[in-house]
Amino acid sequence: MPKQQANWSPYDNNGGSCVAVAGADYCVIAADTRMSTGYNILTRDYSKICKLADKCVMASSGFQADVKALQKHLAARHLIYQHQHNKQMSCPAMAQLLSNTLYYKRFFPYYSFNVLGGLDNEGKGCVFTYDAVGSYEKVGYSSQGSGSTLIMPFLDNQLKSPSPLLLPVQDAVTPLAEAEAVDLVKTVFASASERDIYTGDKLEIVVINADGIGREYMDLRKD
């Protein structure tokens, strides 16, 4: 009989999917609310979206314990920044801080896959997408998590952004109106929840625009 041994890992993957879409004067960030481990659903009502500043929101999938630790760290750093500068961090500044925070832990990473969305200093929508060790890119739309392989081709088909190699540099924001972007996000999640067992239950959509932050919810399949 072969020798058996128990392997312990400090990480888990709690599944779930996140999407962000940037527009001319808005940003839509959405994530489902299912949290799983293996074939078990731990909770059907867990928000993966965290408000970091008035015009900056982060959605994270991966290992939710690490995500929680990361959110606490960013909140503490943002508070220090506010005391020192007497203003809130801009979305591009928060994007750089998140990259630095993840890279600092690169030898024992936060097992979290993040999309950061919000409005930049000119009030235009911006989305930043990350890997677990801080490499990031500014894009017009992005997806992370267990359903990202299903969602990203759909978004590419509907919103294909111009190549970053084109000169002069093209704007990455999507041409859709805000309501159209919200409808598109609802469609991609309805589609992903049909095939991905880790995506489902409920969809949380956060919209950031000049008026502030708005939230809405939509039911997804619960099996």
Given for the second form:
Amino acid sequence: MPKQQANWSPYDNNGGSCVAVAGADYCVIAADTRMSTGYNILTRDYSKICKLADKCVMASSGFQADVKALQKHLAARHLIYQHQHNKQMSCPAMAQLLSNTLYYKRFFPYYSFNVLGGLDNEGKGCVFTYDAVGSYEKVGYSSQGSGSTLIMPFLDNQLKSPSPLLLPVQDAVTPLAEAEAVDLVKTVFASASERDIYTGDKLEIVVINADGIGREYMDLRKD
Amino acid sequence: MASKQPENSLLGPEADSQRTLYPYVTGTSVVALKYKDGILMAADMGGSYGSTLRYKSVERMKPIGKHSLLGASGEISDFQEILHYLDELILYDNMWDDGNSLGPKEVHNYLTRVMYNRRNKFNPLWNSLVLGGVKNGQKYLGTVSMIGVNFEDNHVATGFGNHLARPILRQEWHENLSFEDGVRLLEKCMRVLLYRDRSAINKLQIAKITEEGMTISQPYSLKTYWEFSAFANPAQGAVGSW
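May I ask for the structure of the form predicted together with the partner chain now, the form predicted alone having been displayed?
What follows is the whole complex; the chain from before opens it.
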């Protein structure tokens, strides 16, 4: 009898979309709360957003077990950092740590598509976007997950700033006010829910600014 | 099966004989919901060996510590191994003798870590687990799959239960179900599974866990009705279809 191949996959895609938008003094991070497998919905109320540090929040979609393990890993590393340095990790520092953590498993990756959002040491909004193996970039806005192909072009249309290669150097962060950015995110998810079967149920929006971290929810289509 | 490989070697073809390829004796769906006083969980007592119904008195739900109830579908021997791990976990918890005890949330987290770590080693425990319980008035109901996907919700199900029971639960579940209503709802789900899941058998138990403790019913059967005219002549009016 020839050698049996594995008839199970260590990966699954639990779907969902994530978005982050950076502003002059705020950052908006949002993700839907639907968790699926294949054509089934497992639960309508699962948060994809995780607070890693005081001013640093990560939203991840993809394979939920890997996402959970990644979140735990980073939270543990942050705790060690706090013990060693007696301060919170800054968002850019956490961004590098996430990249290194993902690349560490380059040959059995975390199937996790992440956007990191927060405030840098000067209080300016920053967003970092990743692929599954850790290549990352600081950007003004980004989306990941099953709805990203629908969401990203719209964000580009509304928010794209001139190329960073041009001189004089332009700011990556959006000129929008906080309330406008939140509205934009709501619009974007409402649209994605129409056409992406894995996005829907409820939208969770986290806003980080000088006052701290705020959270709000919006209902999305349940179909 | 003799192997000269050390137990944890992942290299070489000989080590592959140590890894799970497919399940042998399996249990089918587990369905559970939160109700007013705690958690209700139902599972039938069948252990199938492929298409043969080999074992008819398998208890697929077990109490864990003081506050939790574990139900499992999938490979029965892997379920027994998980119970062995949990025995040790609860033992160590008791040995602290500090008045504290592991609640359902903690047990669920432990199980998630175990399942995920086995998946990382490409040697999964072939189960879908349902973990429910009450501690300090807080009800908890969660599930873990064989690759470590986990979540908690007001009602959960494994296997076929996801397809047949969850829609019924989404329609009819509400907060603060009475015990009778909860049982009635679970029986409705189990009846549909009995009609439509080939591996389901008509011998089930319903377990209840509340702040006071856990009770599990004696095995019993559901009343079924097979005299629907559609069953009598299924092909009528639909030539060649099922």
